[in-house]
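Next up: just one chain, as structure tokens, the form predicted on its own.
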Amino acid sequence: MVKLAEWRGKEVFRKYGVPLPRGHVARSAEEAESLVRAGTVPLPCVVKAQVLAGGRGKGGAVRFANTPEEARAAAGAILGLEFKGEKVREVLLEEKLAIGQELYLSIALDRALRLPVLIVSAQGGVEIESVDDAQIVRVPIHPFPGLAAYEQRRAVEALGLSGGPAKALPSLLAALWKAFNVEDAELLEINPLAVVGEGLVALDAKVIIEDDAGFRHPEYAEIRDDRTPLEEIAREKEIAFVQLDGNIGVIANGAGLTMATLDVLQELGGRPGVFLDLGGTDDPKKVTEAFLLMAQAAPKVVFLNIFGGVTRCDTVATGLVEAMKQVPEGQRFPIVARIRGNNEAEGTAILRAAGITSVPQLKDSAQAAVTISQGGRP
């Protein structure tokens, strides 16, 4: 998936006619001041860090300015911040509007229903996960007829709109639905959608594009807003690699087993930090490349959880041992392994011969990894 920064997401919205505040992105404090002085950004204005993580307001990454000098100071204070592991390199300056009400609106792909779903709530401006489910309305959208008039009316009712805002919502929904289809989106989210006077304005934009449709969207090919440098290297090597906030590295094969492994570690009090999905690879060289990427992320411990179906356990073990030889002595870390299935005995023997802890039961092996990550002995 391709996650767009807010300003890029708003460029997508603008293309389809979604109402937005006047604003512009800046990459230096001097540029921020000049945008305000030139009138490109009206005063008073809000200055927002352009990062993918949420909670910017509480984290000091959103500030307000009433003068060009204050805009410069706000941008200077935000640029260069480390916000939830992401360095701020851009800020978005936008006019500050008089907000009557904050709402939530999104169109998301529901993989269980295999349909797009319109999601609305009158409780906007906060994380949708924190809103009581009774205050959220979900409307599945059939892709052929699209967003019907009665579904639009249901959204108006759920949001409690009347007058001008009620009349403005259907055209906004039509614009979002068109953008969702044409851009091959997985998610288009506006939070908050603000009632401003007699209209509606998208104060934020979260846009996720399906990267399997990249051949239709070359304009997104070079966007790296959502990837760390190591994730970018992994992408070029066609390795499924994701960095998180924790200190336990996870290597598994298959999306389901990888997600289950992360869940087990978290339930046991662990903090997964980097995970690799080897998929069905049966190439020791590929396993070695993947592990060396993992080593660059410097985890406290690595938990290897492999089910040998298409993938052979001895292949993974061979690649892992070979990779460990290439990691400098001072940068090595303990490994806990659980390998079951095809050539399990051979793989276990290879790991144990290399001094790697191998535990057959999932909970026991995961607990050993968590214990090591917390400074204990397995």
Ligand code: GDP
Contents of the next structure:
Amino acid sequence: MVKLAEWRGKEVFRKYGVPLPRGHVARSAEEAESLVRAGTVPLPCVVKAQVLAGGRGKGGAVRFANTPEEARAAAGAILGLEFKGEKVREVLLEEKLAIGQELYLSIALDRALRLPVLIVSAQGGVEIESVDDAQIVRVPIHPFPGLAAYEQRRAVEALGLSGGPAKALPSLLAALWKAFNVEDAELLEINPLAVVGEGLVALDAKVIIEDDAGFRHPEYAEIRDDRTPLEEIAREKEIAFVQLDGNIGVIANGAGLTMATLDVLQELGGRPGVFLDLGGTDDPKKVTEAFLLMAQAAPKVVFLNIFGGVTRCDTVATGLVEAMKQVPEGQRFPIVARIRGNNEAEGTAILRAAGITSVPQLKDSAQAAVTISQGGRP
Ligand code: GDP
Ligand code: MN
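Given the form predicted on its own above, what does the protein look like in the form predicted together with the named molecule?
Then the entire complex follows, led off by the chain already shown.
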């Protein structure tokens, strides 16, 4: 998942003809001021923190300026912020428009429907999660023909548009739909989509590009701002590794078993932190590498849940024991293991020799991990 900062998302929009305010990104207060003085950004203007988290408007990360000096001050203040844990390194300066109405519009991939869906609401400018479901209209989009004329009219109606803005919507939808396909997007969100005079303008942009289509888009390869440093290393080593905010490290193999393991821990009251999917490997070195990466995330306890298939139990056990030798004394953590399947007896024996007991029942082993994570003894 490649999440683009607003200004990058807007560059994508611009390429397809989605109407936008005039603006420019800046990386210092001085640069912000000179963009305004040069007329690149008209006054009055909006100065917006370029972070991936939402809710900037309410959080003081969107400010207004009437003079070049004010633009400089606003940019300086925002660039000094840490917004929801993310340091602000860039601000977007844009002309401030007189907004008639704030609407919501997005095209998203609906995994349950297995279709892209057009989502619209007349209640824009607030997070869509907080909008009453009755105020949201979802129109599944047939992937080949795209939106039919009557479906577009349904969107116009749902948004309560008439006159100029109503006439402007179909070409905006066509531009977004094209962008969604050509850019291999998972989500294109405009919130708010503003009625400005007789037209529509995208005031905000949230763009997420599908990772698996990365090979078709080398232009996005540089953008990795949403990964943690450890996730970055994991990616380079081709290890599937995700950091959540819990304290139980999870190592499993295969996406299905990994997700099910997270669910079980959660259900037992535990908080899964880092999880790592070993996938299919017969190389103990790869397991060691993955395990050392896990150690760097400093989990309170690690729950190893392996079903041996292509990845045999003894391969995992060997890799794990080797990794434990390499983890420095002060950074060790308890391990709860459950290894079943191919070469289970060999794997269990290797673990036992290293002082780790494999608990065969999922519920028992998961419960042990949760208990340890909460400071108890299993
Ligand atoms: P978010 O809160 O992180 O989603 O940031 P947005 O880009 O959506 O901006 C938050 C709010 O700032 C919007 O809902 C608008 O109310 C306001 N805003 C942004 N740009 C403009 C503008 O050009 N003119 C006016 N009047 N308000 C703006
Ligand atoms: Mn927004």
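Just so it is clear, the model here is predicted, and its values are computed rather than measured. Positions refer to the first chain, counted from 1. Definition used throughout: the rigid core is the maximal C-alpha set that superposes within 1.5 Å between two forms.
- With the core held fixed, Leu20 shows a CA shift below 2 Å between the two forms.
- Superposed on the core, the two forms barely differ at Gly197: its CA moves less than 2 Å between the two forms.
- Fitting the two forms on the rigid core leaves the C-alpha of Ala53 displaced by under 2 angstroms between the two forms.
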